[in-house]
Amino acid sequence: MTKKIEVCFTPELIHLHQLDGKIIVVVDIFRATTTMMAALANGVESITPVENLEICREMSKSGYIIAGERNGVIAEGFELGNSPLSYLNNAYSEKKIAMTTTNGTVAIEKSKKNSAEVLIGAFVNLRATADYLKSKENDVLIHCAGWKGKFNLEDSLYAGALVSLLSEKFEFDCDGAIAMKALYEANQSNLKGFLSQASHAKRLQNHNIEDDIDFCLTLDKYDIIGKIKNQVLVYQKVESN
């Protein structure tokens, strides 16, 4: 039986999708899932995604480094915000991170119920994620974090990129997958230029974090996947096809 792939454009729509037995790929390109992959690739032991700022803040008392972001800026009282660059050069190697963000950690929480696996999607490990999904027998749902419940361009374009890489092995289970594949393939040679129009890119530009945007749009920097195991995010090496 041919495997199927579909796209959910925002956590507000996830209730319309069946998660049972599927691998859910959660994506928040600007910046949560990119930051998570950068952290794991630079030696972080684990990341615990947390929806609530207060719960996350309390975890500092249990030995966690706490990372908190709301509306694109670091939350008060947190050591880290949501920049992937903070973790480069093994800056937090072997540390346990507790992280809460505006959109990404919400989407992760809403992806857990009855799903077979929850993965973290980002352009920085796009091909590794695609290779892993090709090796599995499960249907796939790409869950875009969006922006405060609404559609956003960058997560949806990532969905199109992943669908494009998987199109020979999977059937499309929704029109969204077809549309985003076409959009990505029409713009893949100028991703940054196209996504500079995105509303969240403009929000981040207002915070003077162009370097973060460039990093988030880097393709295939890492050959690992991020996977939720026992409520925490850890990495797994992937053999390329």
Second form
There are 2 protein chains.
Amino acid sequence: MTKKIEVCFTPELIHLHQLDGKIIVVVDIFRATTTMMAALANGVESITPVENLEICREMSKSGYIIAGERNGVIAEGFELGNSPLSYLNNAYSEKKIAMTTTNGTVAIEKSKKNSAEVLIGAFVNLRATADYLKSKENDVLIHCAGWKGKFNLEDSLYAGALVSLLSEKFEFDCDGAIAMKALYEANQSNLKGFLSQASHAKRLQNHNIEDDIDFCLTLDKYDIIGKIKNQVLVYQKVESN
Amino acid sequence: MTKKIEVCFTPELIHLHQLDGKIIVVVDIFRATTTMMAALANGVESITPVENLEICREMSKSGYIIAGERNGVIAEGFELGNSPLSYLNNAYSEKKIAMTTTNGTVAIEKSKKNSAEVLIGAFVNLRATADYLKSKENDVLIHCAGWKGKFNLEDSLYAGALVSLLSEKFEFDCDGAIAMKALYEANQSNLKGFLSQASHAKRLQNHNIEDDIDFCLTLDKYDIIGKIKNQVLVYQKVESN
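Please give the other form, namely the form predicted together with another copy of the chain, since only the form predicted on its own has been shown so far.
Everything in the complex follows now, all chains and molecules, and the chain you saw is the first one.
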């Protein structure tokens, strides 16, 4: 039987989807899931996605490095913000991170119910995630974190990119998947230019984090996947096929 | 001040949008809003969108012609189904229609709250609607009826078409509008081919209503707009500009 792939554009619509037995790929390109993958690829032991600053602060007492921003600046008392660049060169190798995100954490929590597995998706490990999904028997649902409950361009285009890579092996009888596959394929040669129109990219540009944006739109930098195990995110090596 | 245009992909997300003072364009291409425009263009006096078959049947006692389908066939005791073709050649000129739709009626009801006006949008009167919106001072929100609460391709592509026509006169700082404008512009020369992948188009093809689909994807057949006034839908002539 052919495996199926579908796309949900925001956690506000996830209740309309059946999650049972599926692998859910959560994506929040700017910047939560990209930062998570950068951290895991740079030797971080685990990442615990956390709802708010207060829980993070509590966890710092138990030895966690805490990461979080509010309004574009590192939160008071926090060691790290939301930039993927902070983790490069194994800067936090073997550390446990507690990371607070807004849209991303909601999407991860809502993805757990009855699903087989929850993965973290980003452009930086796009092909590794695709290869892993090809090797499994499960149907796939790409769950975009969106922006305050609404559709956003960068997460949806990632969904299109993943559908595009999987389209030979999966059925995609889902209008969101069809639309985003076509949109990604038409704009993949100029992803940054196309995405520069997006509302979130504009917000980030206002914060002078052009380098973060470039990093978030880099394809296939890492050959690992990120997977939630026992409530925390860890990495897993993938054999390419 | 520049006017703004935004897109909401389904009634399930409309609560995230501010409707106050805006003109809401409700779209349900296959087939509710297309059928409504065909009816109005063929002399129907008014259309009352109705939630269910029972209310329609009651209204038939007061002289309304009742229209509705369930599972692809005309509902028992109903004179009309959901086909736009039934109204051609002024077949129901000067009649009052009570029409039951599923996704369309929900979208219309949810569009009324605090909005300035509610219009009905379809490809058959795309340019007339665009011209009307250009002539007004209000911000615009395109409200896609979707399919069972989810994104659907045909309604979203209509949104992209309308944004494309209005992009010079309106700001569209909305990722849904950016995505669908790009998708429409890339596929407008082969709208039917592209949409034939869509899940709803496939369902309709199974019901042998190819002629309905062709009609629903015809551009600018009519130069009127459809507007809700006092709970019913009536037409209004538009001067082109």
